[in-house]
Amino acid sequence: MGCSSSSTKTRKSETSLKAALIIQNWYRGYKARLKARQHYALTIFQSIEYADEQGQMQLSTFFSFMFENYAHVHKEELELRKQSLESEQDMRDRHDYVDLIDVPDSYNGPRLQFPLTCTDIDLLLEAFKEQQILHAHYVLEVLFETKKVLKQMPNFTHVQTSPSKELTICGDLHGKLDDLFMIFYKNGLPSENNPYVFNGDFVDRGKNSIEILMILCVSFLVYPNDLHLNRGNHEDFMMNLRYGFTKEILHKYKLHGKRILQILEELYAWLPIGTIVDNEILVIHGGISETTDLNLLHHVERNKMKSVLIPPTETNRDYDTDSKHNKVGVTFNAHGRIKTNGSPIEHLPKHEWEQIIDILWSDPRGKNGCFPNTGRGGGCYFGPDVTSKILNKYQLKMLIRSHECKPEGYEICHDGKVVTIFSASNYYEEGSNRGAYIKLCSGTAPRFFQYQVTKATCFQPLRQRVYTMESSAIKILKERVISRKSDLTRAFQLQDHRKSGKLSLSQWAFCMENILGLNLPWRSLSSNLVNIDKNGNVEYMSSFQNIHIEKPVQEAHSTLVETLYRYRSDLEIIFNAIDTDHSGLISVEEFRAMWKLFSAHYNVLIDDSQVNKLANLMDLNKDGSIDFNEFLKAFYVVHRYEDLMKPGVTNLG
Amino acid sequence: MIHKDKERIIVAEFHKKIKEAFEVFDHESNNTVDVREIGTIIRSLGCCPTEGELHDLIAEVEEEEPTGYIRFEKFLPVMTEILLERRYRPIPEDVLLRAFEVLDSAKRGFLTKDELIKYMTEEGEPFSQEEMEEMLSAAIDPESNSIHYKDYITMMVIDEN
């Protein structure tokens, strides 16, 4: 009756309560594991990105080493270059750059009108939305004019805000045009009442670096007092060589690309170092160190800081322009080619160069103190105590910086004193992170705005997004693994005393971390990277399954192949440097000499006979020259069972 | 004696595993994580505490005066114990299936979207709106507006492996 039915009801509601609990519990566990996988993927992307940057910094010391040795060997060639370049120097006039290039009637892209107005900004935005390409004539004109105006700007721009004139600060864009469109859509175009600071790293990695640069430069020319550009570590022609901007320009501007690169090199060096807002907020790209001296930085000749890869050597400090001694200075030009100037090397003194490197490359960390930034190879890791010290020293309240990708687009640390702002959403992969910008107004707390661009009309479910990110991250990690196959195999075998082909998870993780130099959660990632037997032991050779490096030359020894694959970015830059006549070819002899230097400096153990053999093999038509770029392009990694996923970051430059 | 050695090795491995999972969320590299990430970390290590159990765990690892951050030194011993005692074991597939079947009193093989929402947001430890939306986005078959739970579970299990 009534009693029994109510007890059935209670029992029933009890069981459904229990059932609901089970499902909720299970779902929360599942969701948490998805989130953890997402974080692991992000960690992989970040580690590899910073390891690459470290590689770039290493290249810098190699170049110093190379100059000392190489310059002696090829002095005559350098003399010849010197002559042709001196005349090049004279031609650095507007006339050469711009007026010699005609815009044909058939061109139906945007036509800018100087002096520029906000109409030109709209014109550019519309055109780039239609994926049009701005004619080289206008690109050069804009860059030239921008450089002219930048020259008049101080190292630090001082900006004041007010309730009717809030300042918007954007971080890294890295060639992601959709993000810039999103920011303008949400926050309005730049104008006298809508000022912006773009805090560096406008270019590299994304595929629209030149379009972003054009929009920013044109906006700057229209509103020079309300559109502020700070230099980032990627506003550096040597970085552009490795990270894609140089390629983008040479691809989009086949005829005039080299000229564009030349003027870019100079423009970068004239970009201001930072912005100071309301006398209390410092906005710079990277960070600070315990020796950061803002007074010194206010006065350095910033245009002498050409590239992070051209460090001052001992001789640079010597400003004697003693032409009688025929001092030949050696530097790089826009596409990394060695050139000489008759004049003394125009470099900063070492301590000033280091001050700027710290500003462009440092990262904040939780640990007190100031340590070399071993992740990136340049700048430092600075702790909350350093932040307090420096901010107090100059009576500042906050540091706003960029330089690091954050999942939410921004991050606050050091007790609210340091803010990281990053504006390229989906930086590593679709779904990896949001982008953000800050609005500042004196007297009120900073406001943060986030966004995430997506090609789809609505977000994919979380599991799909995580899967995409994870696959992409694992793929690039596997490429690292295969590039160290010989070293890894040796390390594994050393640990495998019983020659069983198996190691404990701990031993495997130890080898991976040591050889690859990547601080990753190897145990958590192991199921994605190797086969594990039912006892929890790792079949270590399965680390290399389903992936191999395609050899352009069959007879090449596998270790050599791996080494060439691993260093191909570096080698590309180096060989471009040696190729003094821009022919794309280097002689077999140059190849050998180059390789000797490289292997000595990088401690690469490949014996000479192998290298000689390879050199001869690469000289396919036996005419004594090697098309090195073609050769390097041929080294790529083949993934067996390639899924229908789109390519990840490895394809960007 | 051998047993003690073995235990020491197991504990050492657990320590490394826990450290790895912790570090991934330690954004400032100062051996602390935001307290809101603790649930994710514990679950990523294969444990399935309920919200209530998680609440108690957090109280155990928090500072006396909660700072919003959990330190690794406090987290490690607690988490090691959990792993050693095999606490909060994940839910087996068949138990999960039975739970759905209980809610599906008419034994149709599916739950409607509205039914799922009702159970998940009104019973047990209710879902937040975000959690509900996320579960729906992957679970609901848009044509029938329902969740065929057997297929759903199979898909999730494949995902996790």
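Each form is matched to the other, and the largest set of C-alpha atoms that superpose within 1.5 Å is called the rigid core. Positions refer to the first chain, counted from 1. What you see is a predicted model, and the numbers here were worked out from it, not measured in a lab. First, how it differs from the form predicted alone.
- Once the rigid core is overlaid between the two forms, Arg28 counts among the residues whose Cα shifts by 2 Å or more.
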Second form
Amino acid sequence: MGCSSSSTKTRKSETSLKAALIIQNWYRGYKARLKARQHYALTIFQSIEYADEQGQMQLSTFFSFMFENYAHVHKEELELRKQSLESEQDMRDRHDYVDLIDVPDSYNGPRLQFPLTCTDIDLLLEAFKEQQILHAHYVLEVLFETKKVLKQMPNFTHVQTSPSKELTICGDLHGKLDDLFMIFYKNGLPSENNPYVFNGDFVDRGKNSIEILMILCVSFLVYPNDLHLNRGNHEDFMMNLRYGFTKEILHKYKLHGKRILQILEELYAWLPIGTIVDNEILVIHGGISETTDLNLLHHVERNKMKSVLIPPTETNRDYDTDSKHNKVGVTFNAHGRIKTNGSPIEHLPKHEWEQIIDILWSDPRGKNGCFPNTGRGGGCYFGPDVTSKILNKYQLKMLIRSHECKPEGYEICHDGKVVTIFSASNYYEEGSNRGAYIKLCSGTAPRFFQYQVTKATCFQPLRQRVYTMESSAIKILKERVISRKSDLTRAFQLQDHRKSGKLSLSQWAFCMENILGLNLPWRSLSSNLVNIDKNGNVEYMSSFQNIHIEKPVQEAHSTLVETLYRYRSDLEIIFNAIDTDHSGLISVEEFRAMWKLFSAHYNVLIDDSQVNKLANLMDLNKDGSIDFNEFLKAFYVVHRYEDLMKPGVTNLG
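Could you please show the structure of the form predicted alone, as a counterpart to the form predicted together with the partner chain just displayed?
We keep it simple here and write out only the one chain, dropping partners and molecules.
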């Protein structure tokens, strides 16, 4: 009996163990599939983000083209936004910006006392936690004071650490105020004994960029030797036009927003471009290239780098000996040099401009060498050999950079010599990524601290969080697809020799990548984008099902609608450049002339008569003006049957 009972128990234990192993293996597989789906969603977000940045960088070549051809546009009404051309000497003095703006007794927000103290930091933090808005008078005063101190600083700040004084390095925050609150909660406020480096990209994308900028600037003014600000690629007024900070300022400060934006343009240009820690760690926003020259970068006149979208203009084209003017004093002289109100615009030499572009925009890759950053359109991809070469050349041990969202908030590569730190959690979508910061102390390895600002997602299982990410990723990908419907349809039909309406999965994937250029795993994504028959063939016109671009006027041709939708962000920036009085209106003639330049530069094959007809239709009250913001907002994507996408249906894995 005893032996029989023991044998039965043994068999039960073995069965239980096998069952546990089966469940464990299933769960591991299930979690791996969820992680794969999460990875695919992040890949979509990142590919589209970088494609947008590439479009933004391409605008710089358009502006160069526009500057070169501007004098030959027959409509002299065309004007460039004064902000983009104005030299620092033309800025109004502080009196016009600060002293003439009164703070009324009815204002119940924070009141800053200059010179600032740590009390003002606390006051600001508490006010922003209560969603209060800092009065424009204080915003402008903080910006003026910050610029005054920044102008005294070198291009690279040198910082020393010690066991009693560790240095905290934070990456991109992108207007996500809750992440900054989280960092201060976990790590303490800036002080003489708790120094920080904020490594660029404080603004854009998030809804609280001005609050973050104010906290950082006030902290910098209180502790100028212990809080360090590096410039990122989004500390650029032209980037702000596309990515949200400009709209945030004009929304929160309707009366004085334009003044704030003008001062910001100057402040950005004076931000240091890097930090060197303990003479062995280089901290810059983007990265390096094989030609990075730190000796040169220490001495460039960084304040001349107004925007990546205003590159140096070097042209030998001779115009008429008489200068050509437009009506606001933008001058093209005999050598094609642009002048404003009689003062020449100062640019960095081209090779210095390129050096700064590289350190603001570059990304590391595992492959050796240095090659163009085709994803972003600016800077380069640099490999481990380039990292070793540059670090060895300048007796450095490590490069710390930001600029890229990482799922865990940080990433180490190039044999431990390159660290990416990203501090904006939930960057693409709730639950998409953690944020992180680094603590450095001389003689010890960097320590990483992760966090994630959680709201509803803290109670959601991984499956639900992944579904939320997938749904959002697929939605923005479909918007990119529908904006190229005509081009994709032509590509599909060229491959469809039998005129069957179907292609093989490989043919469909080839067409998608060839037209969209997003470098995505189209085969894996196909089940979420198209209908596939039982033989594995793709019904290619289903790529556009349940989604369309709303036409502002029904007479508009589909190709024109797609083109205007696709380039709407670029056109908004260009039209803002024309709109010197910030009225939101441009003349029909200005619209036609600028479109002519735009279509020529971008090789947009649309008959001008279509654009002329559409412009006339959009001039609703026939006064010769177009509200271009409303005009561009009229082109939007409509998603139908979104409620049919359930967690069990969407599966990027």
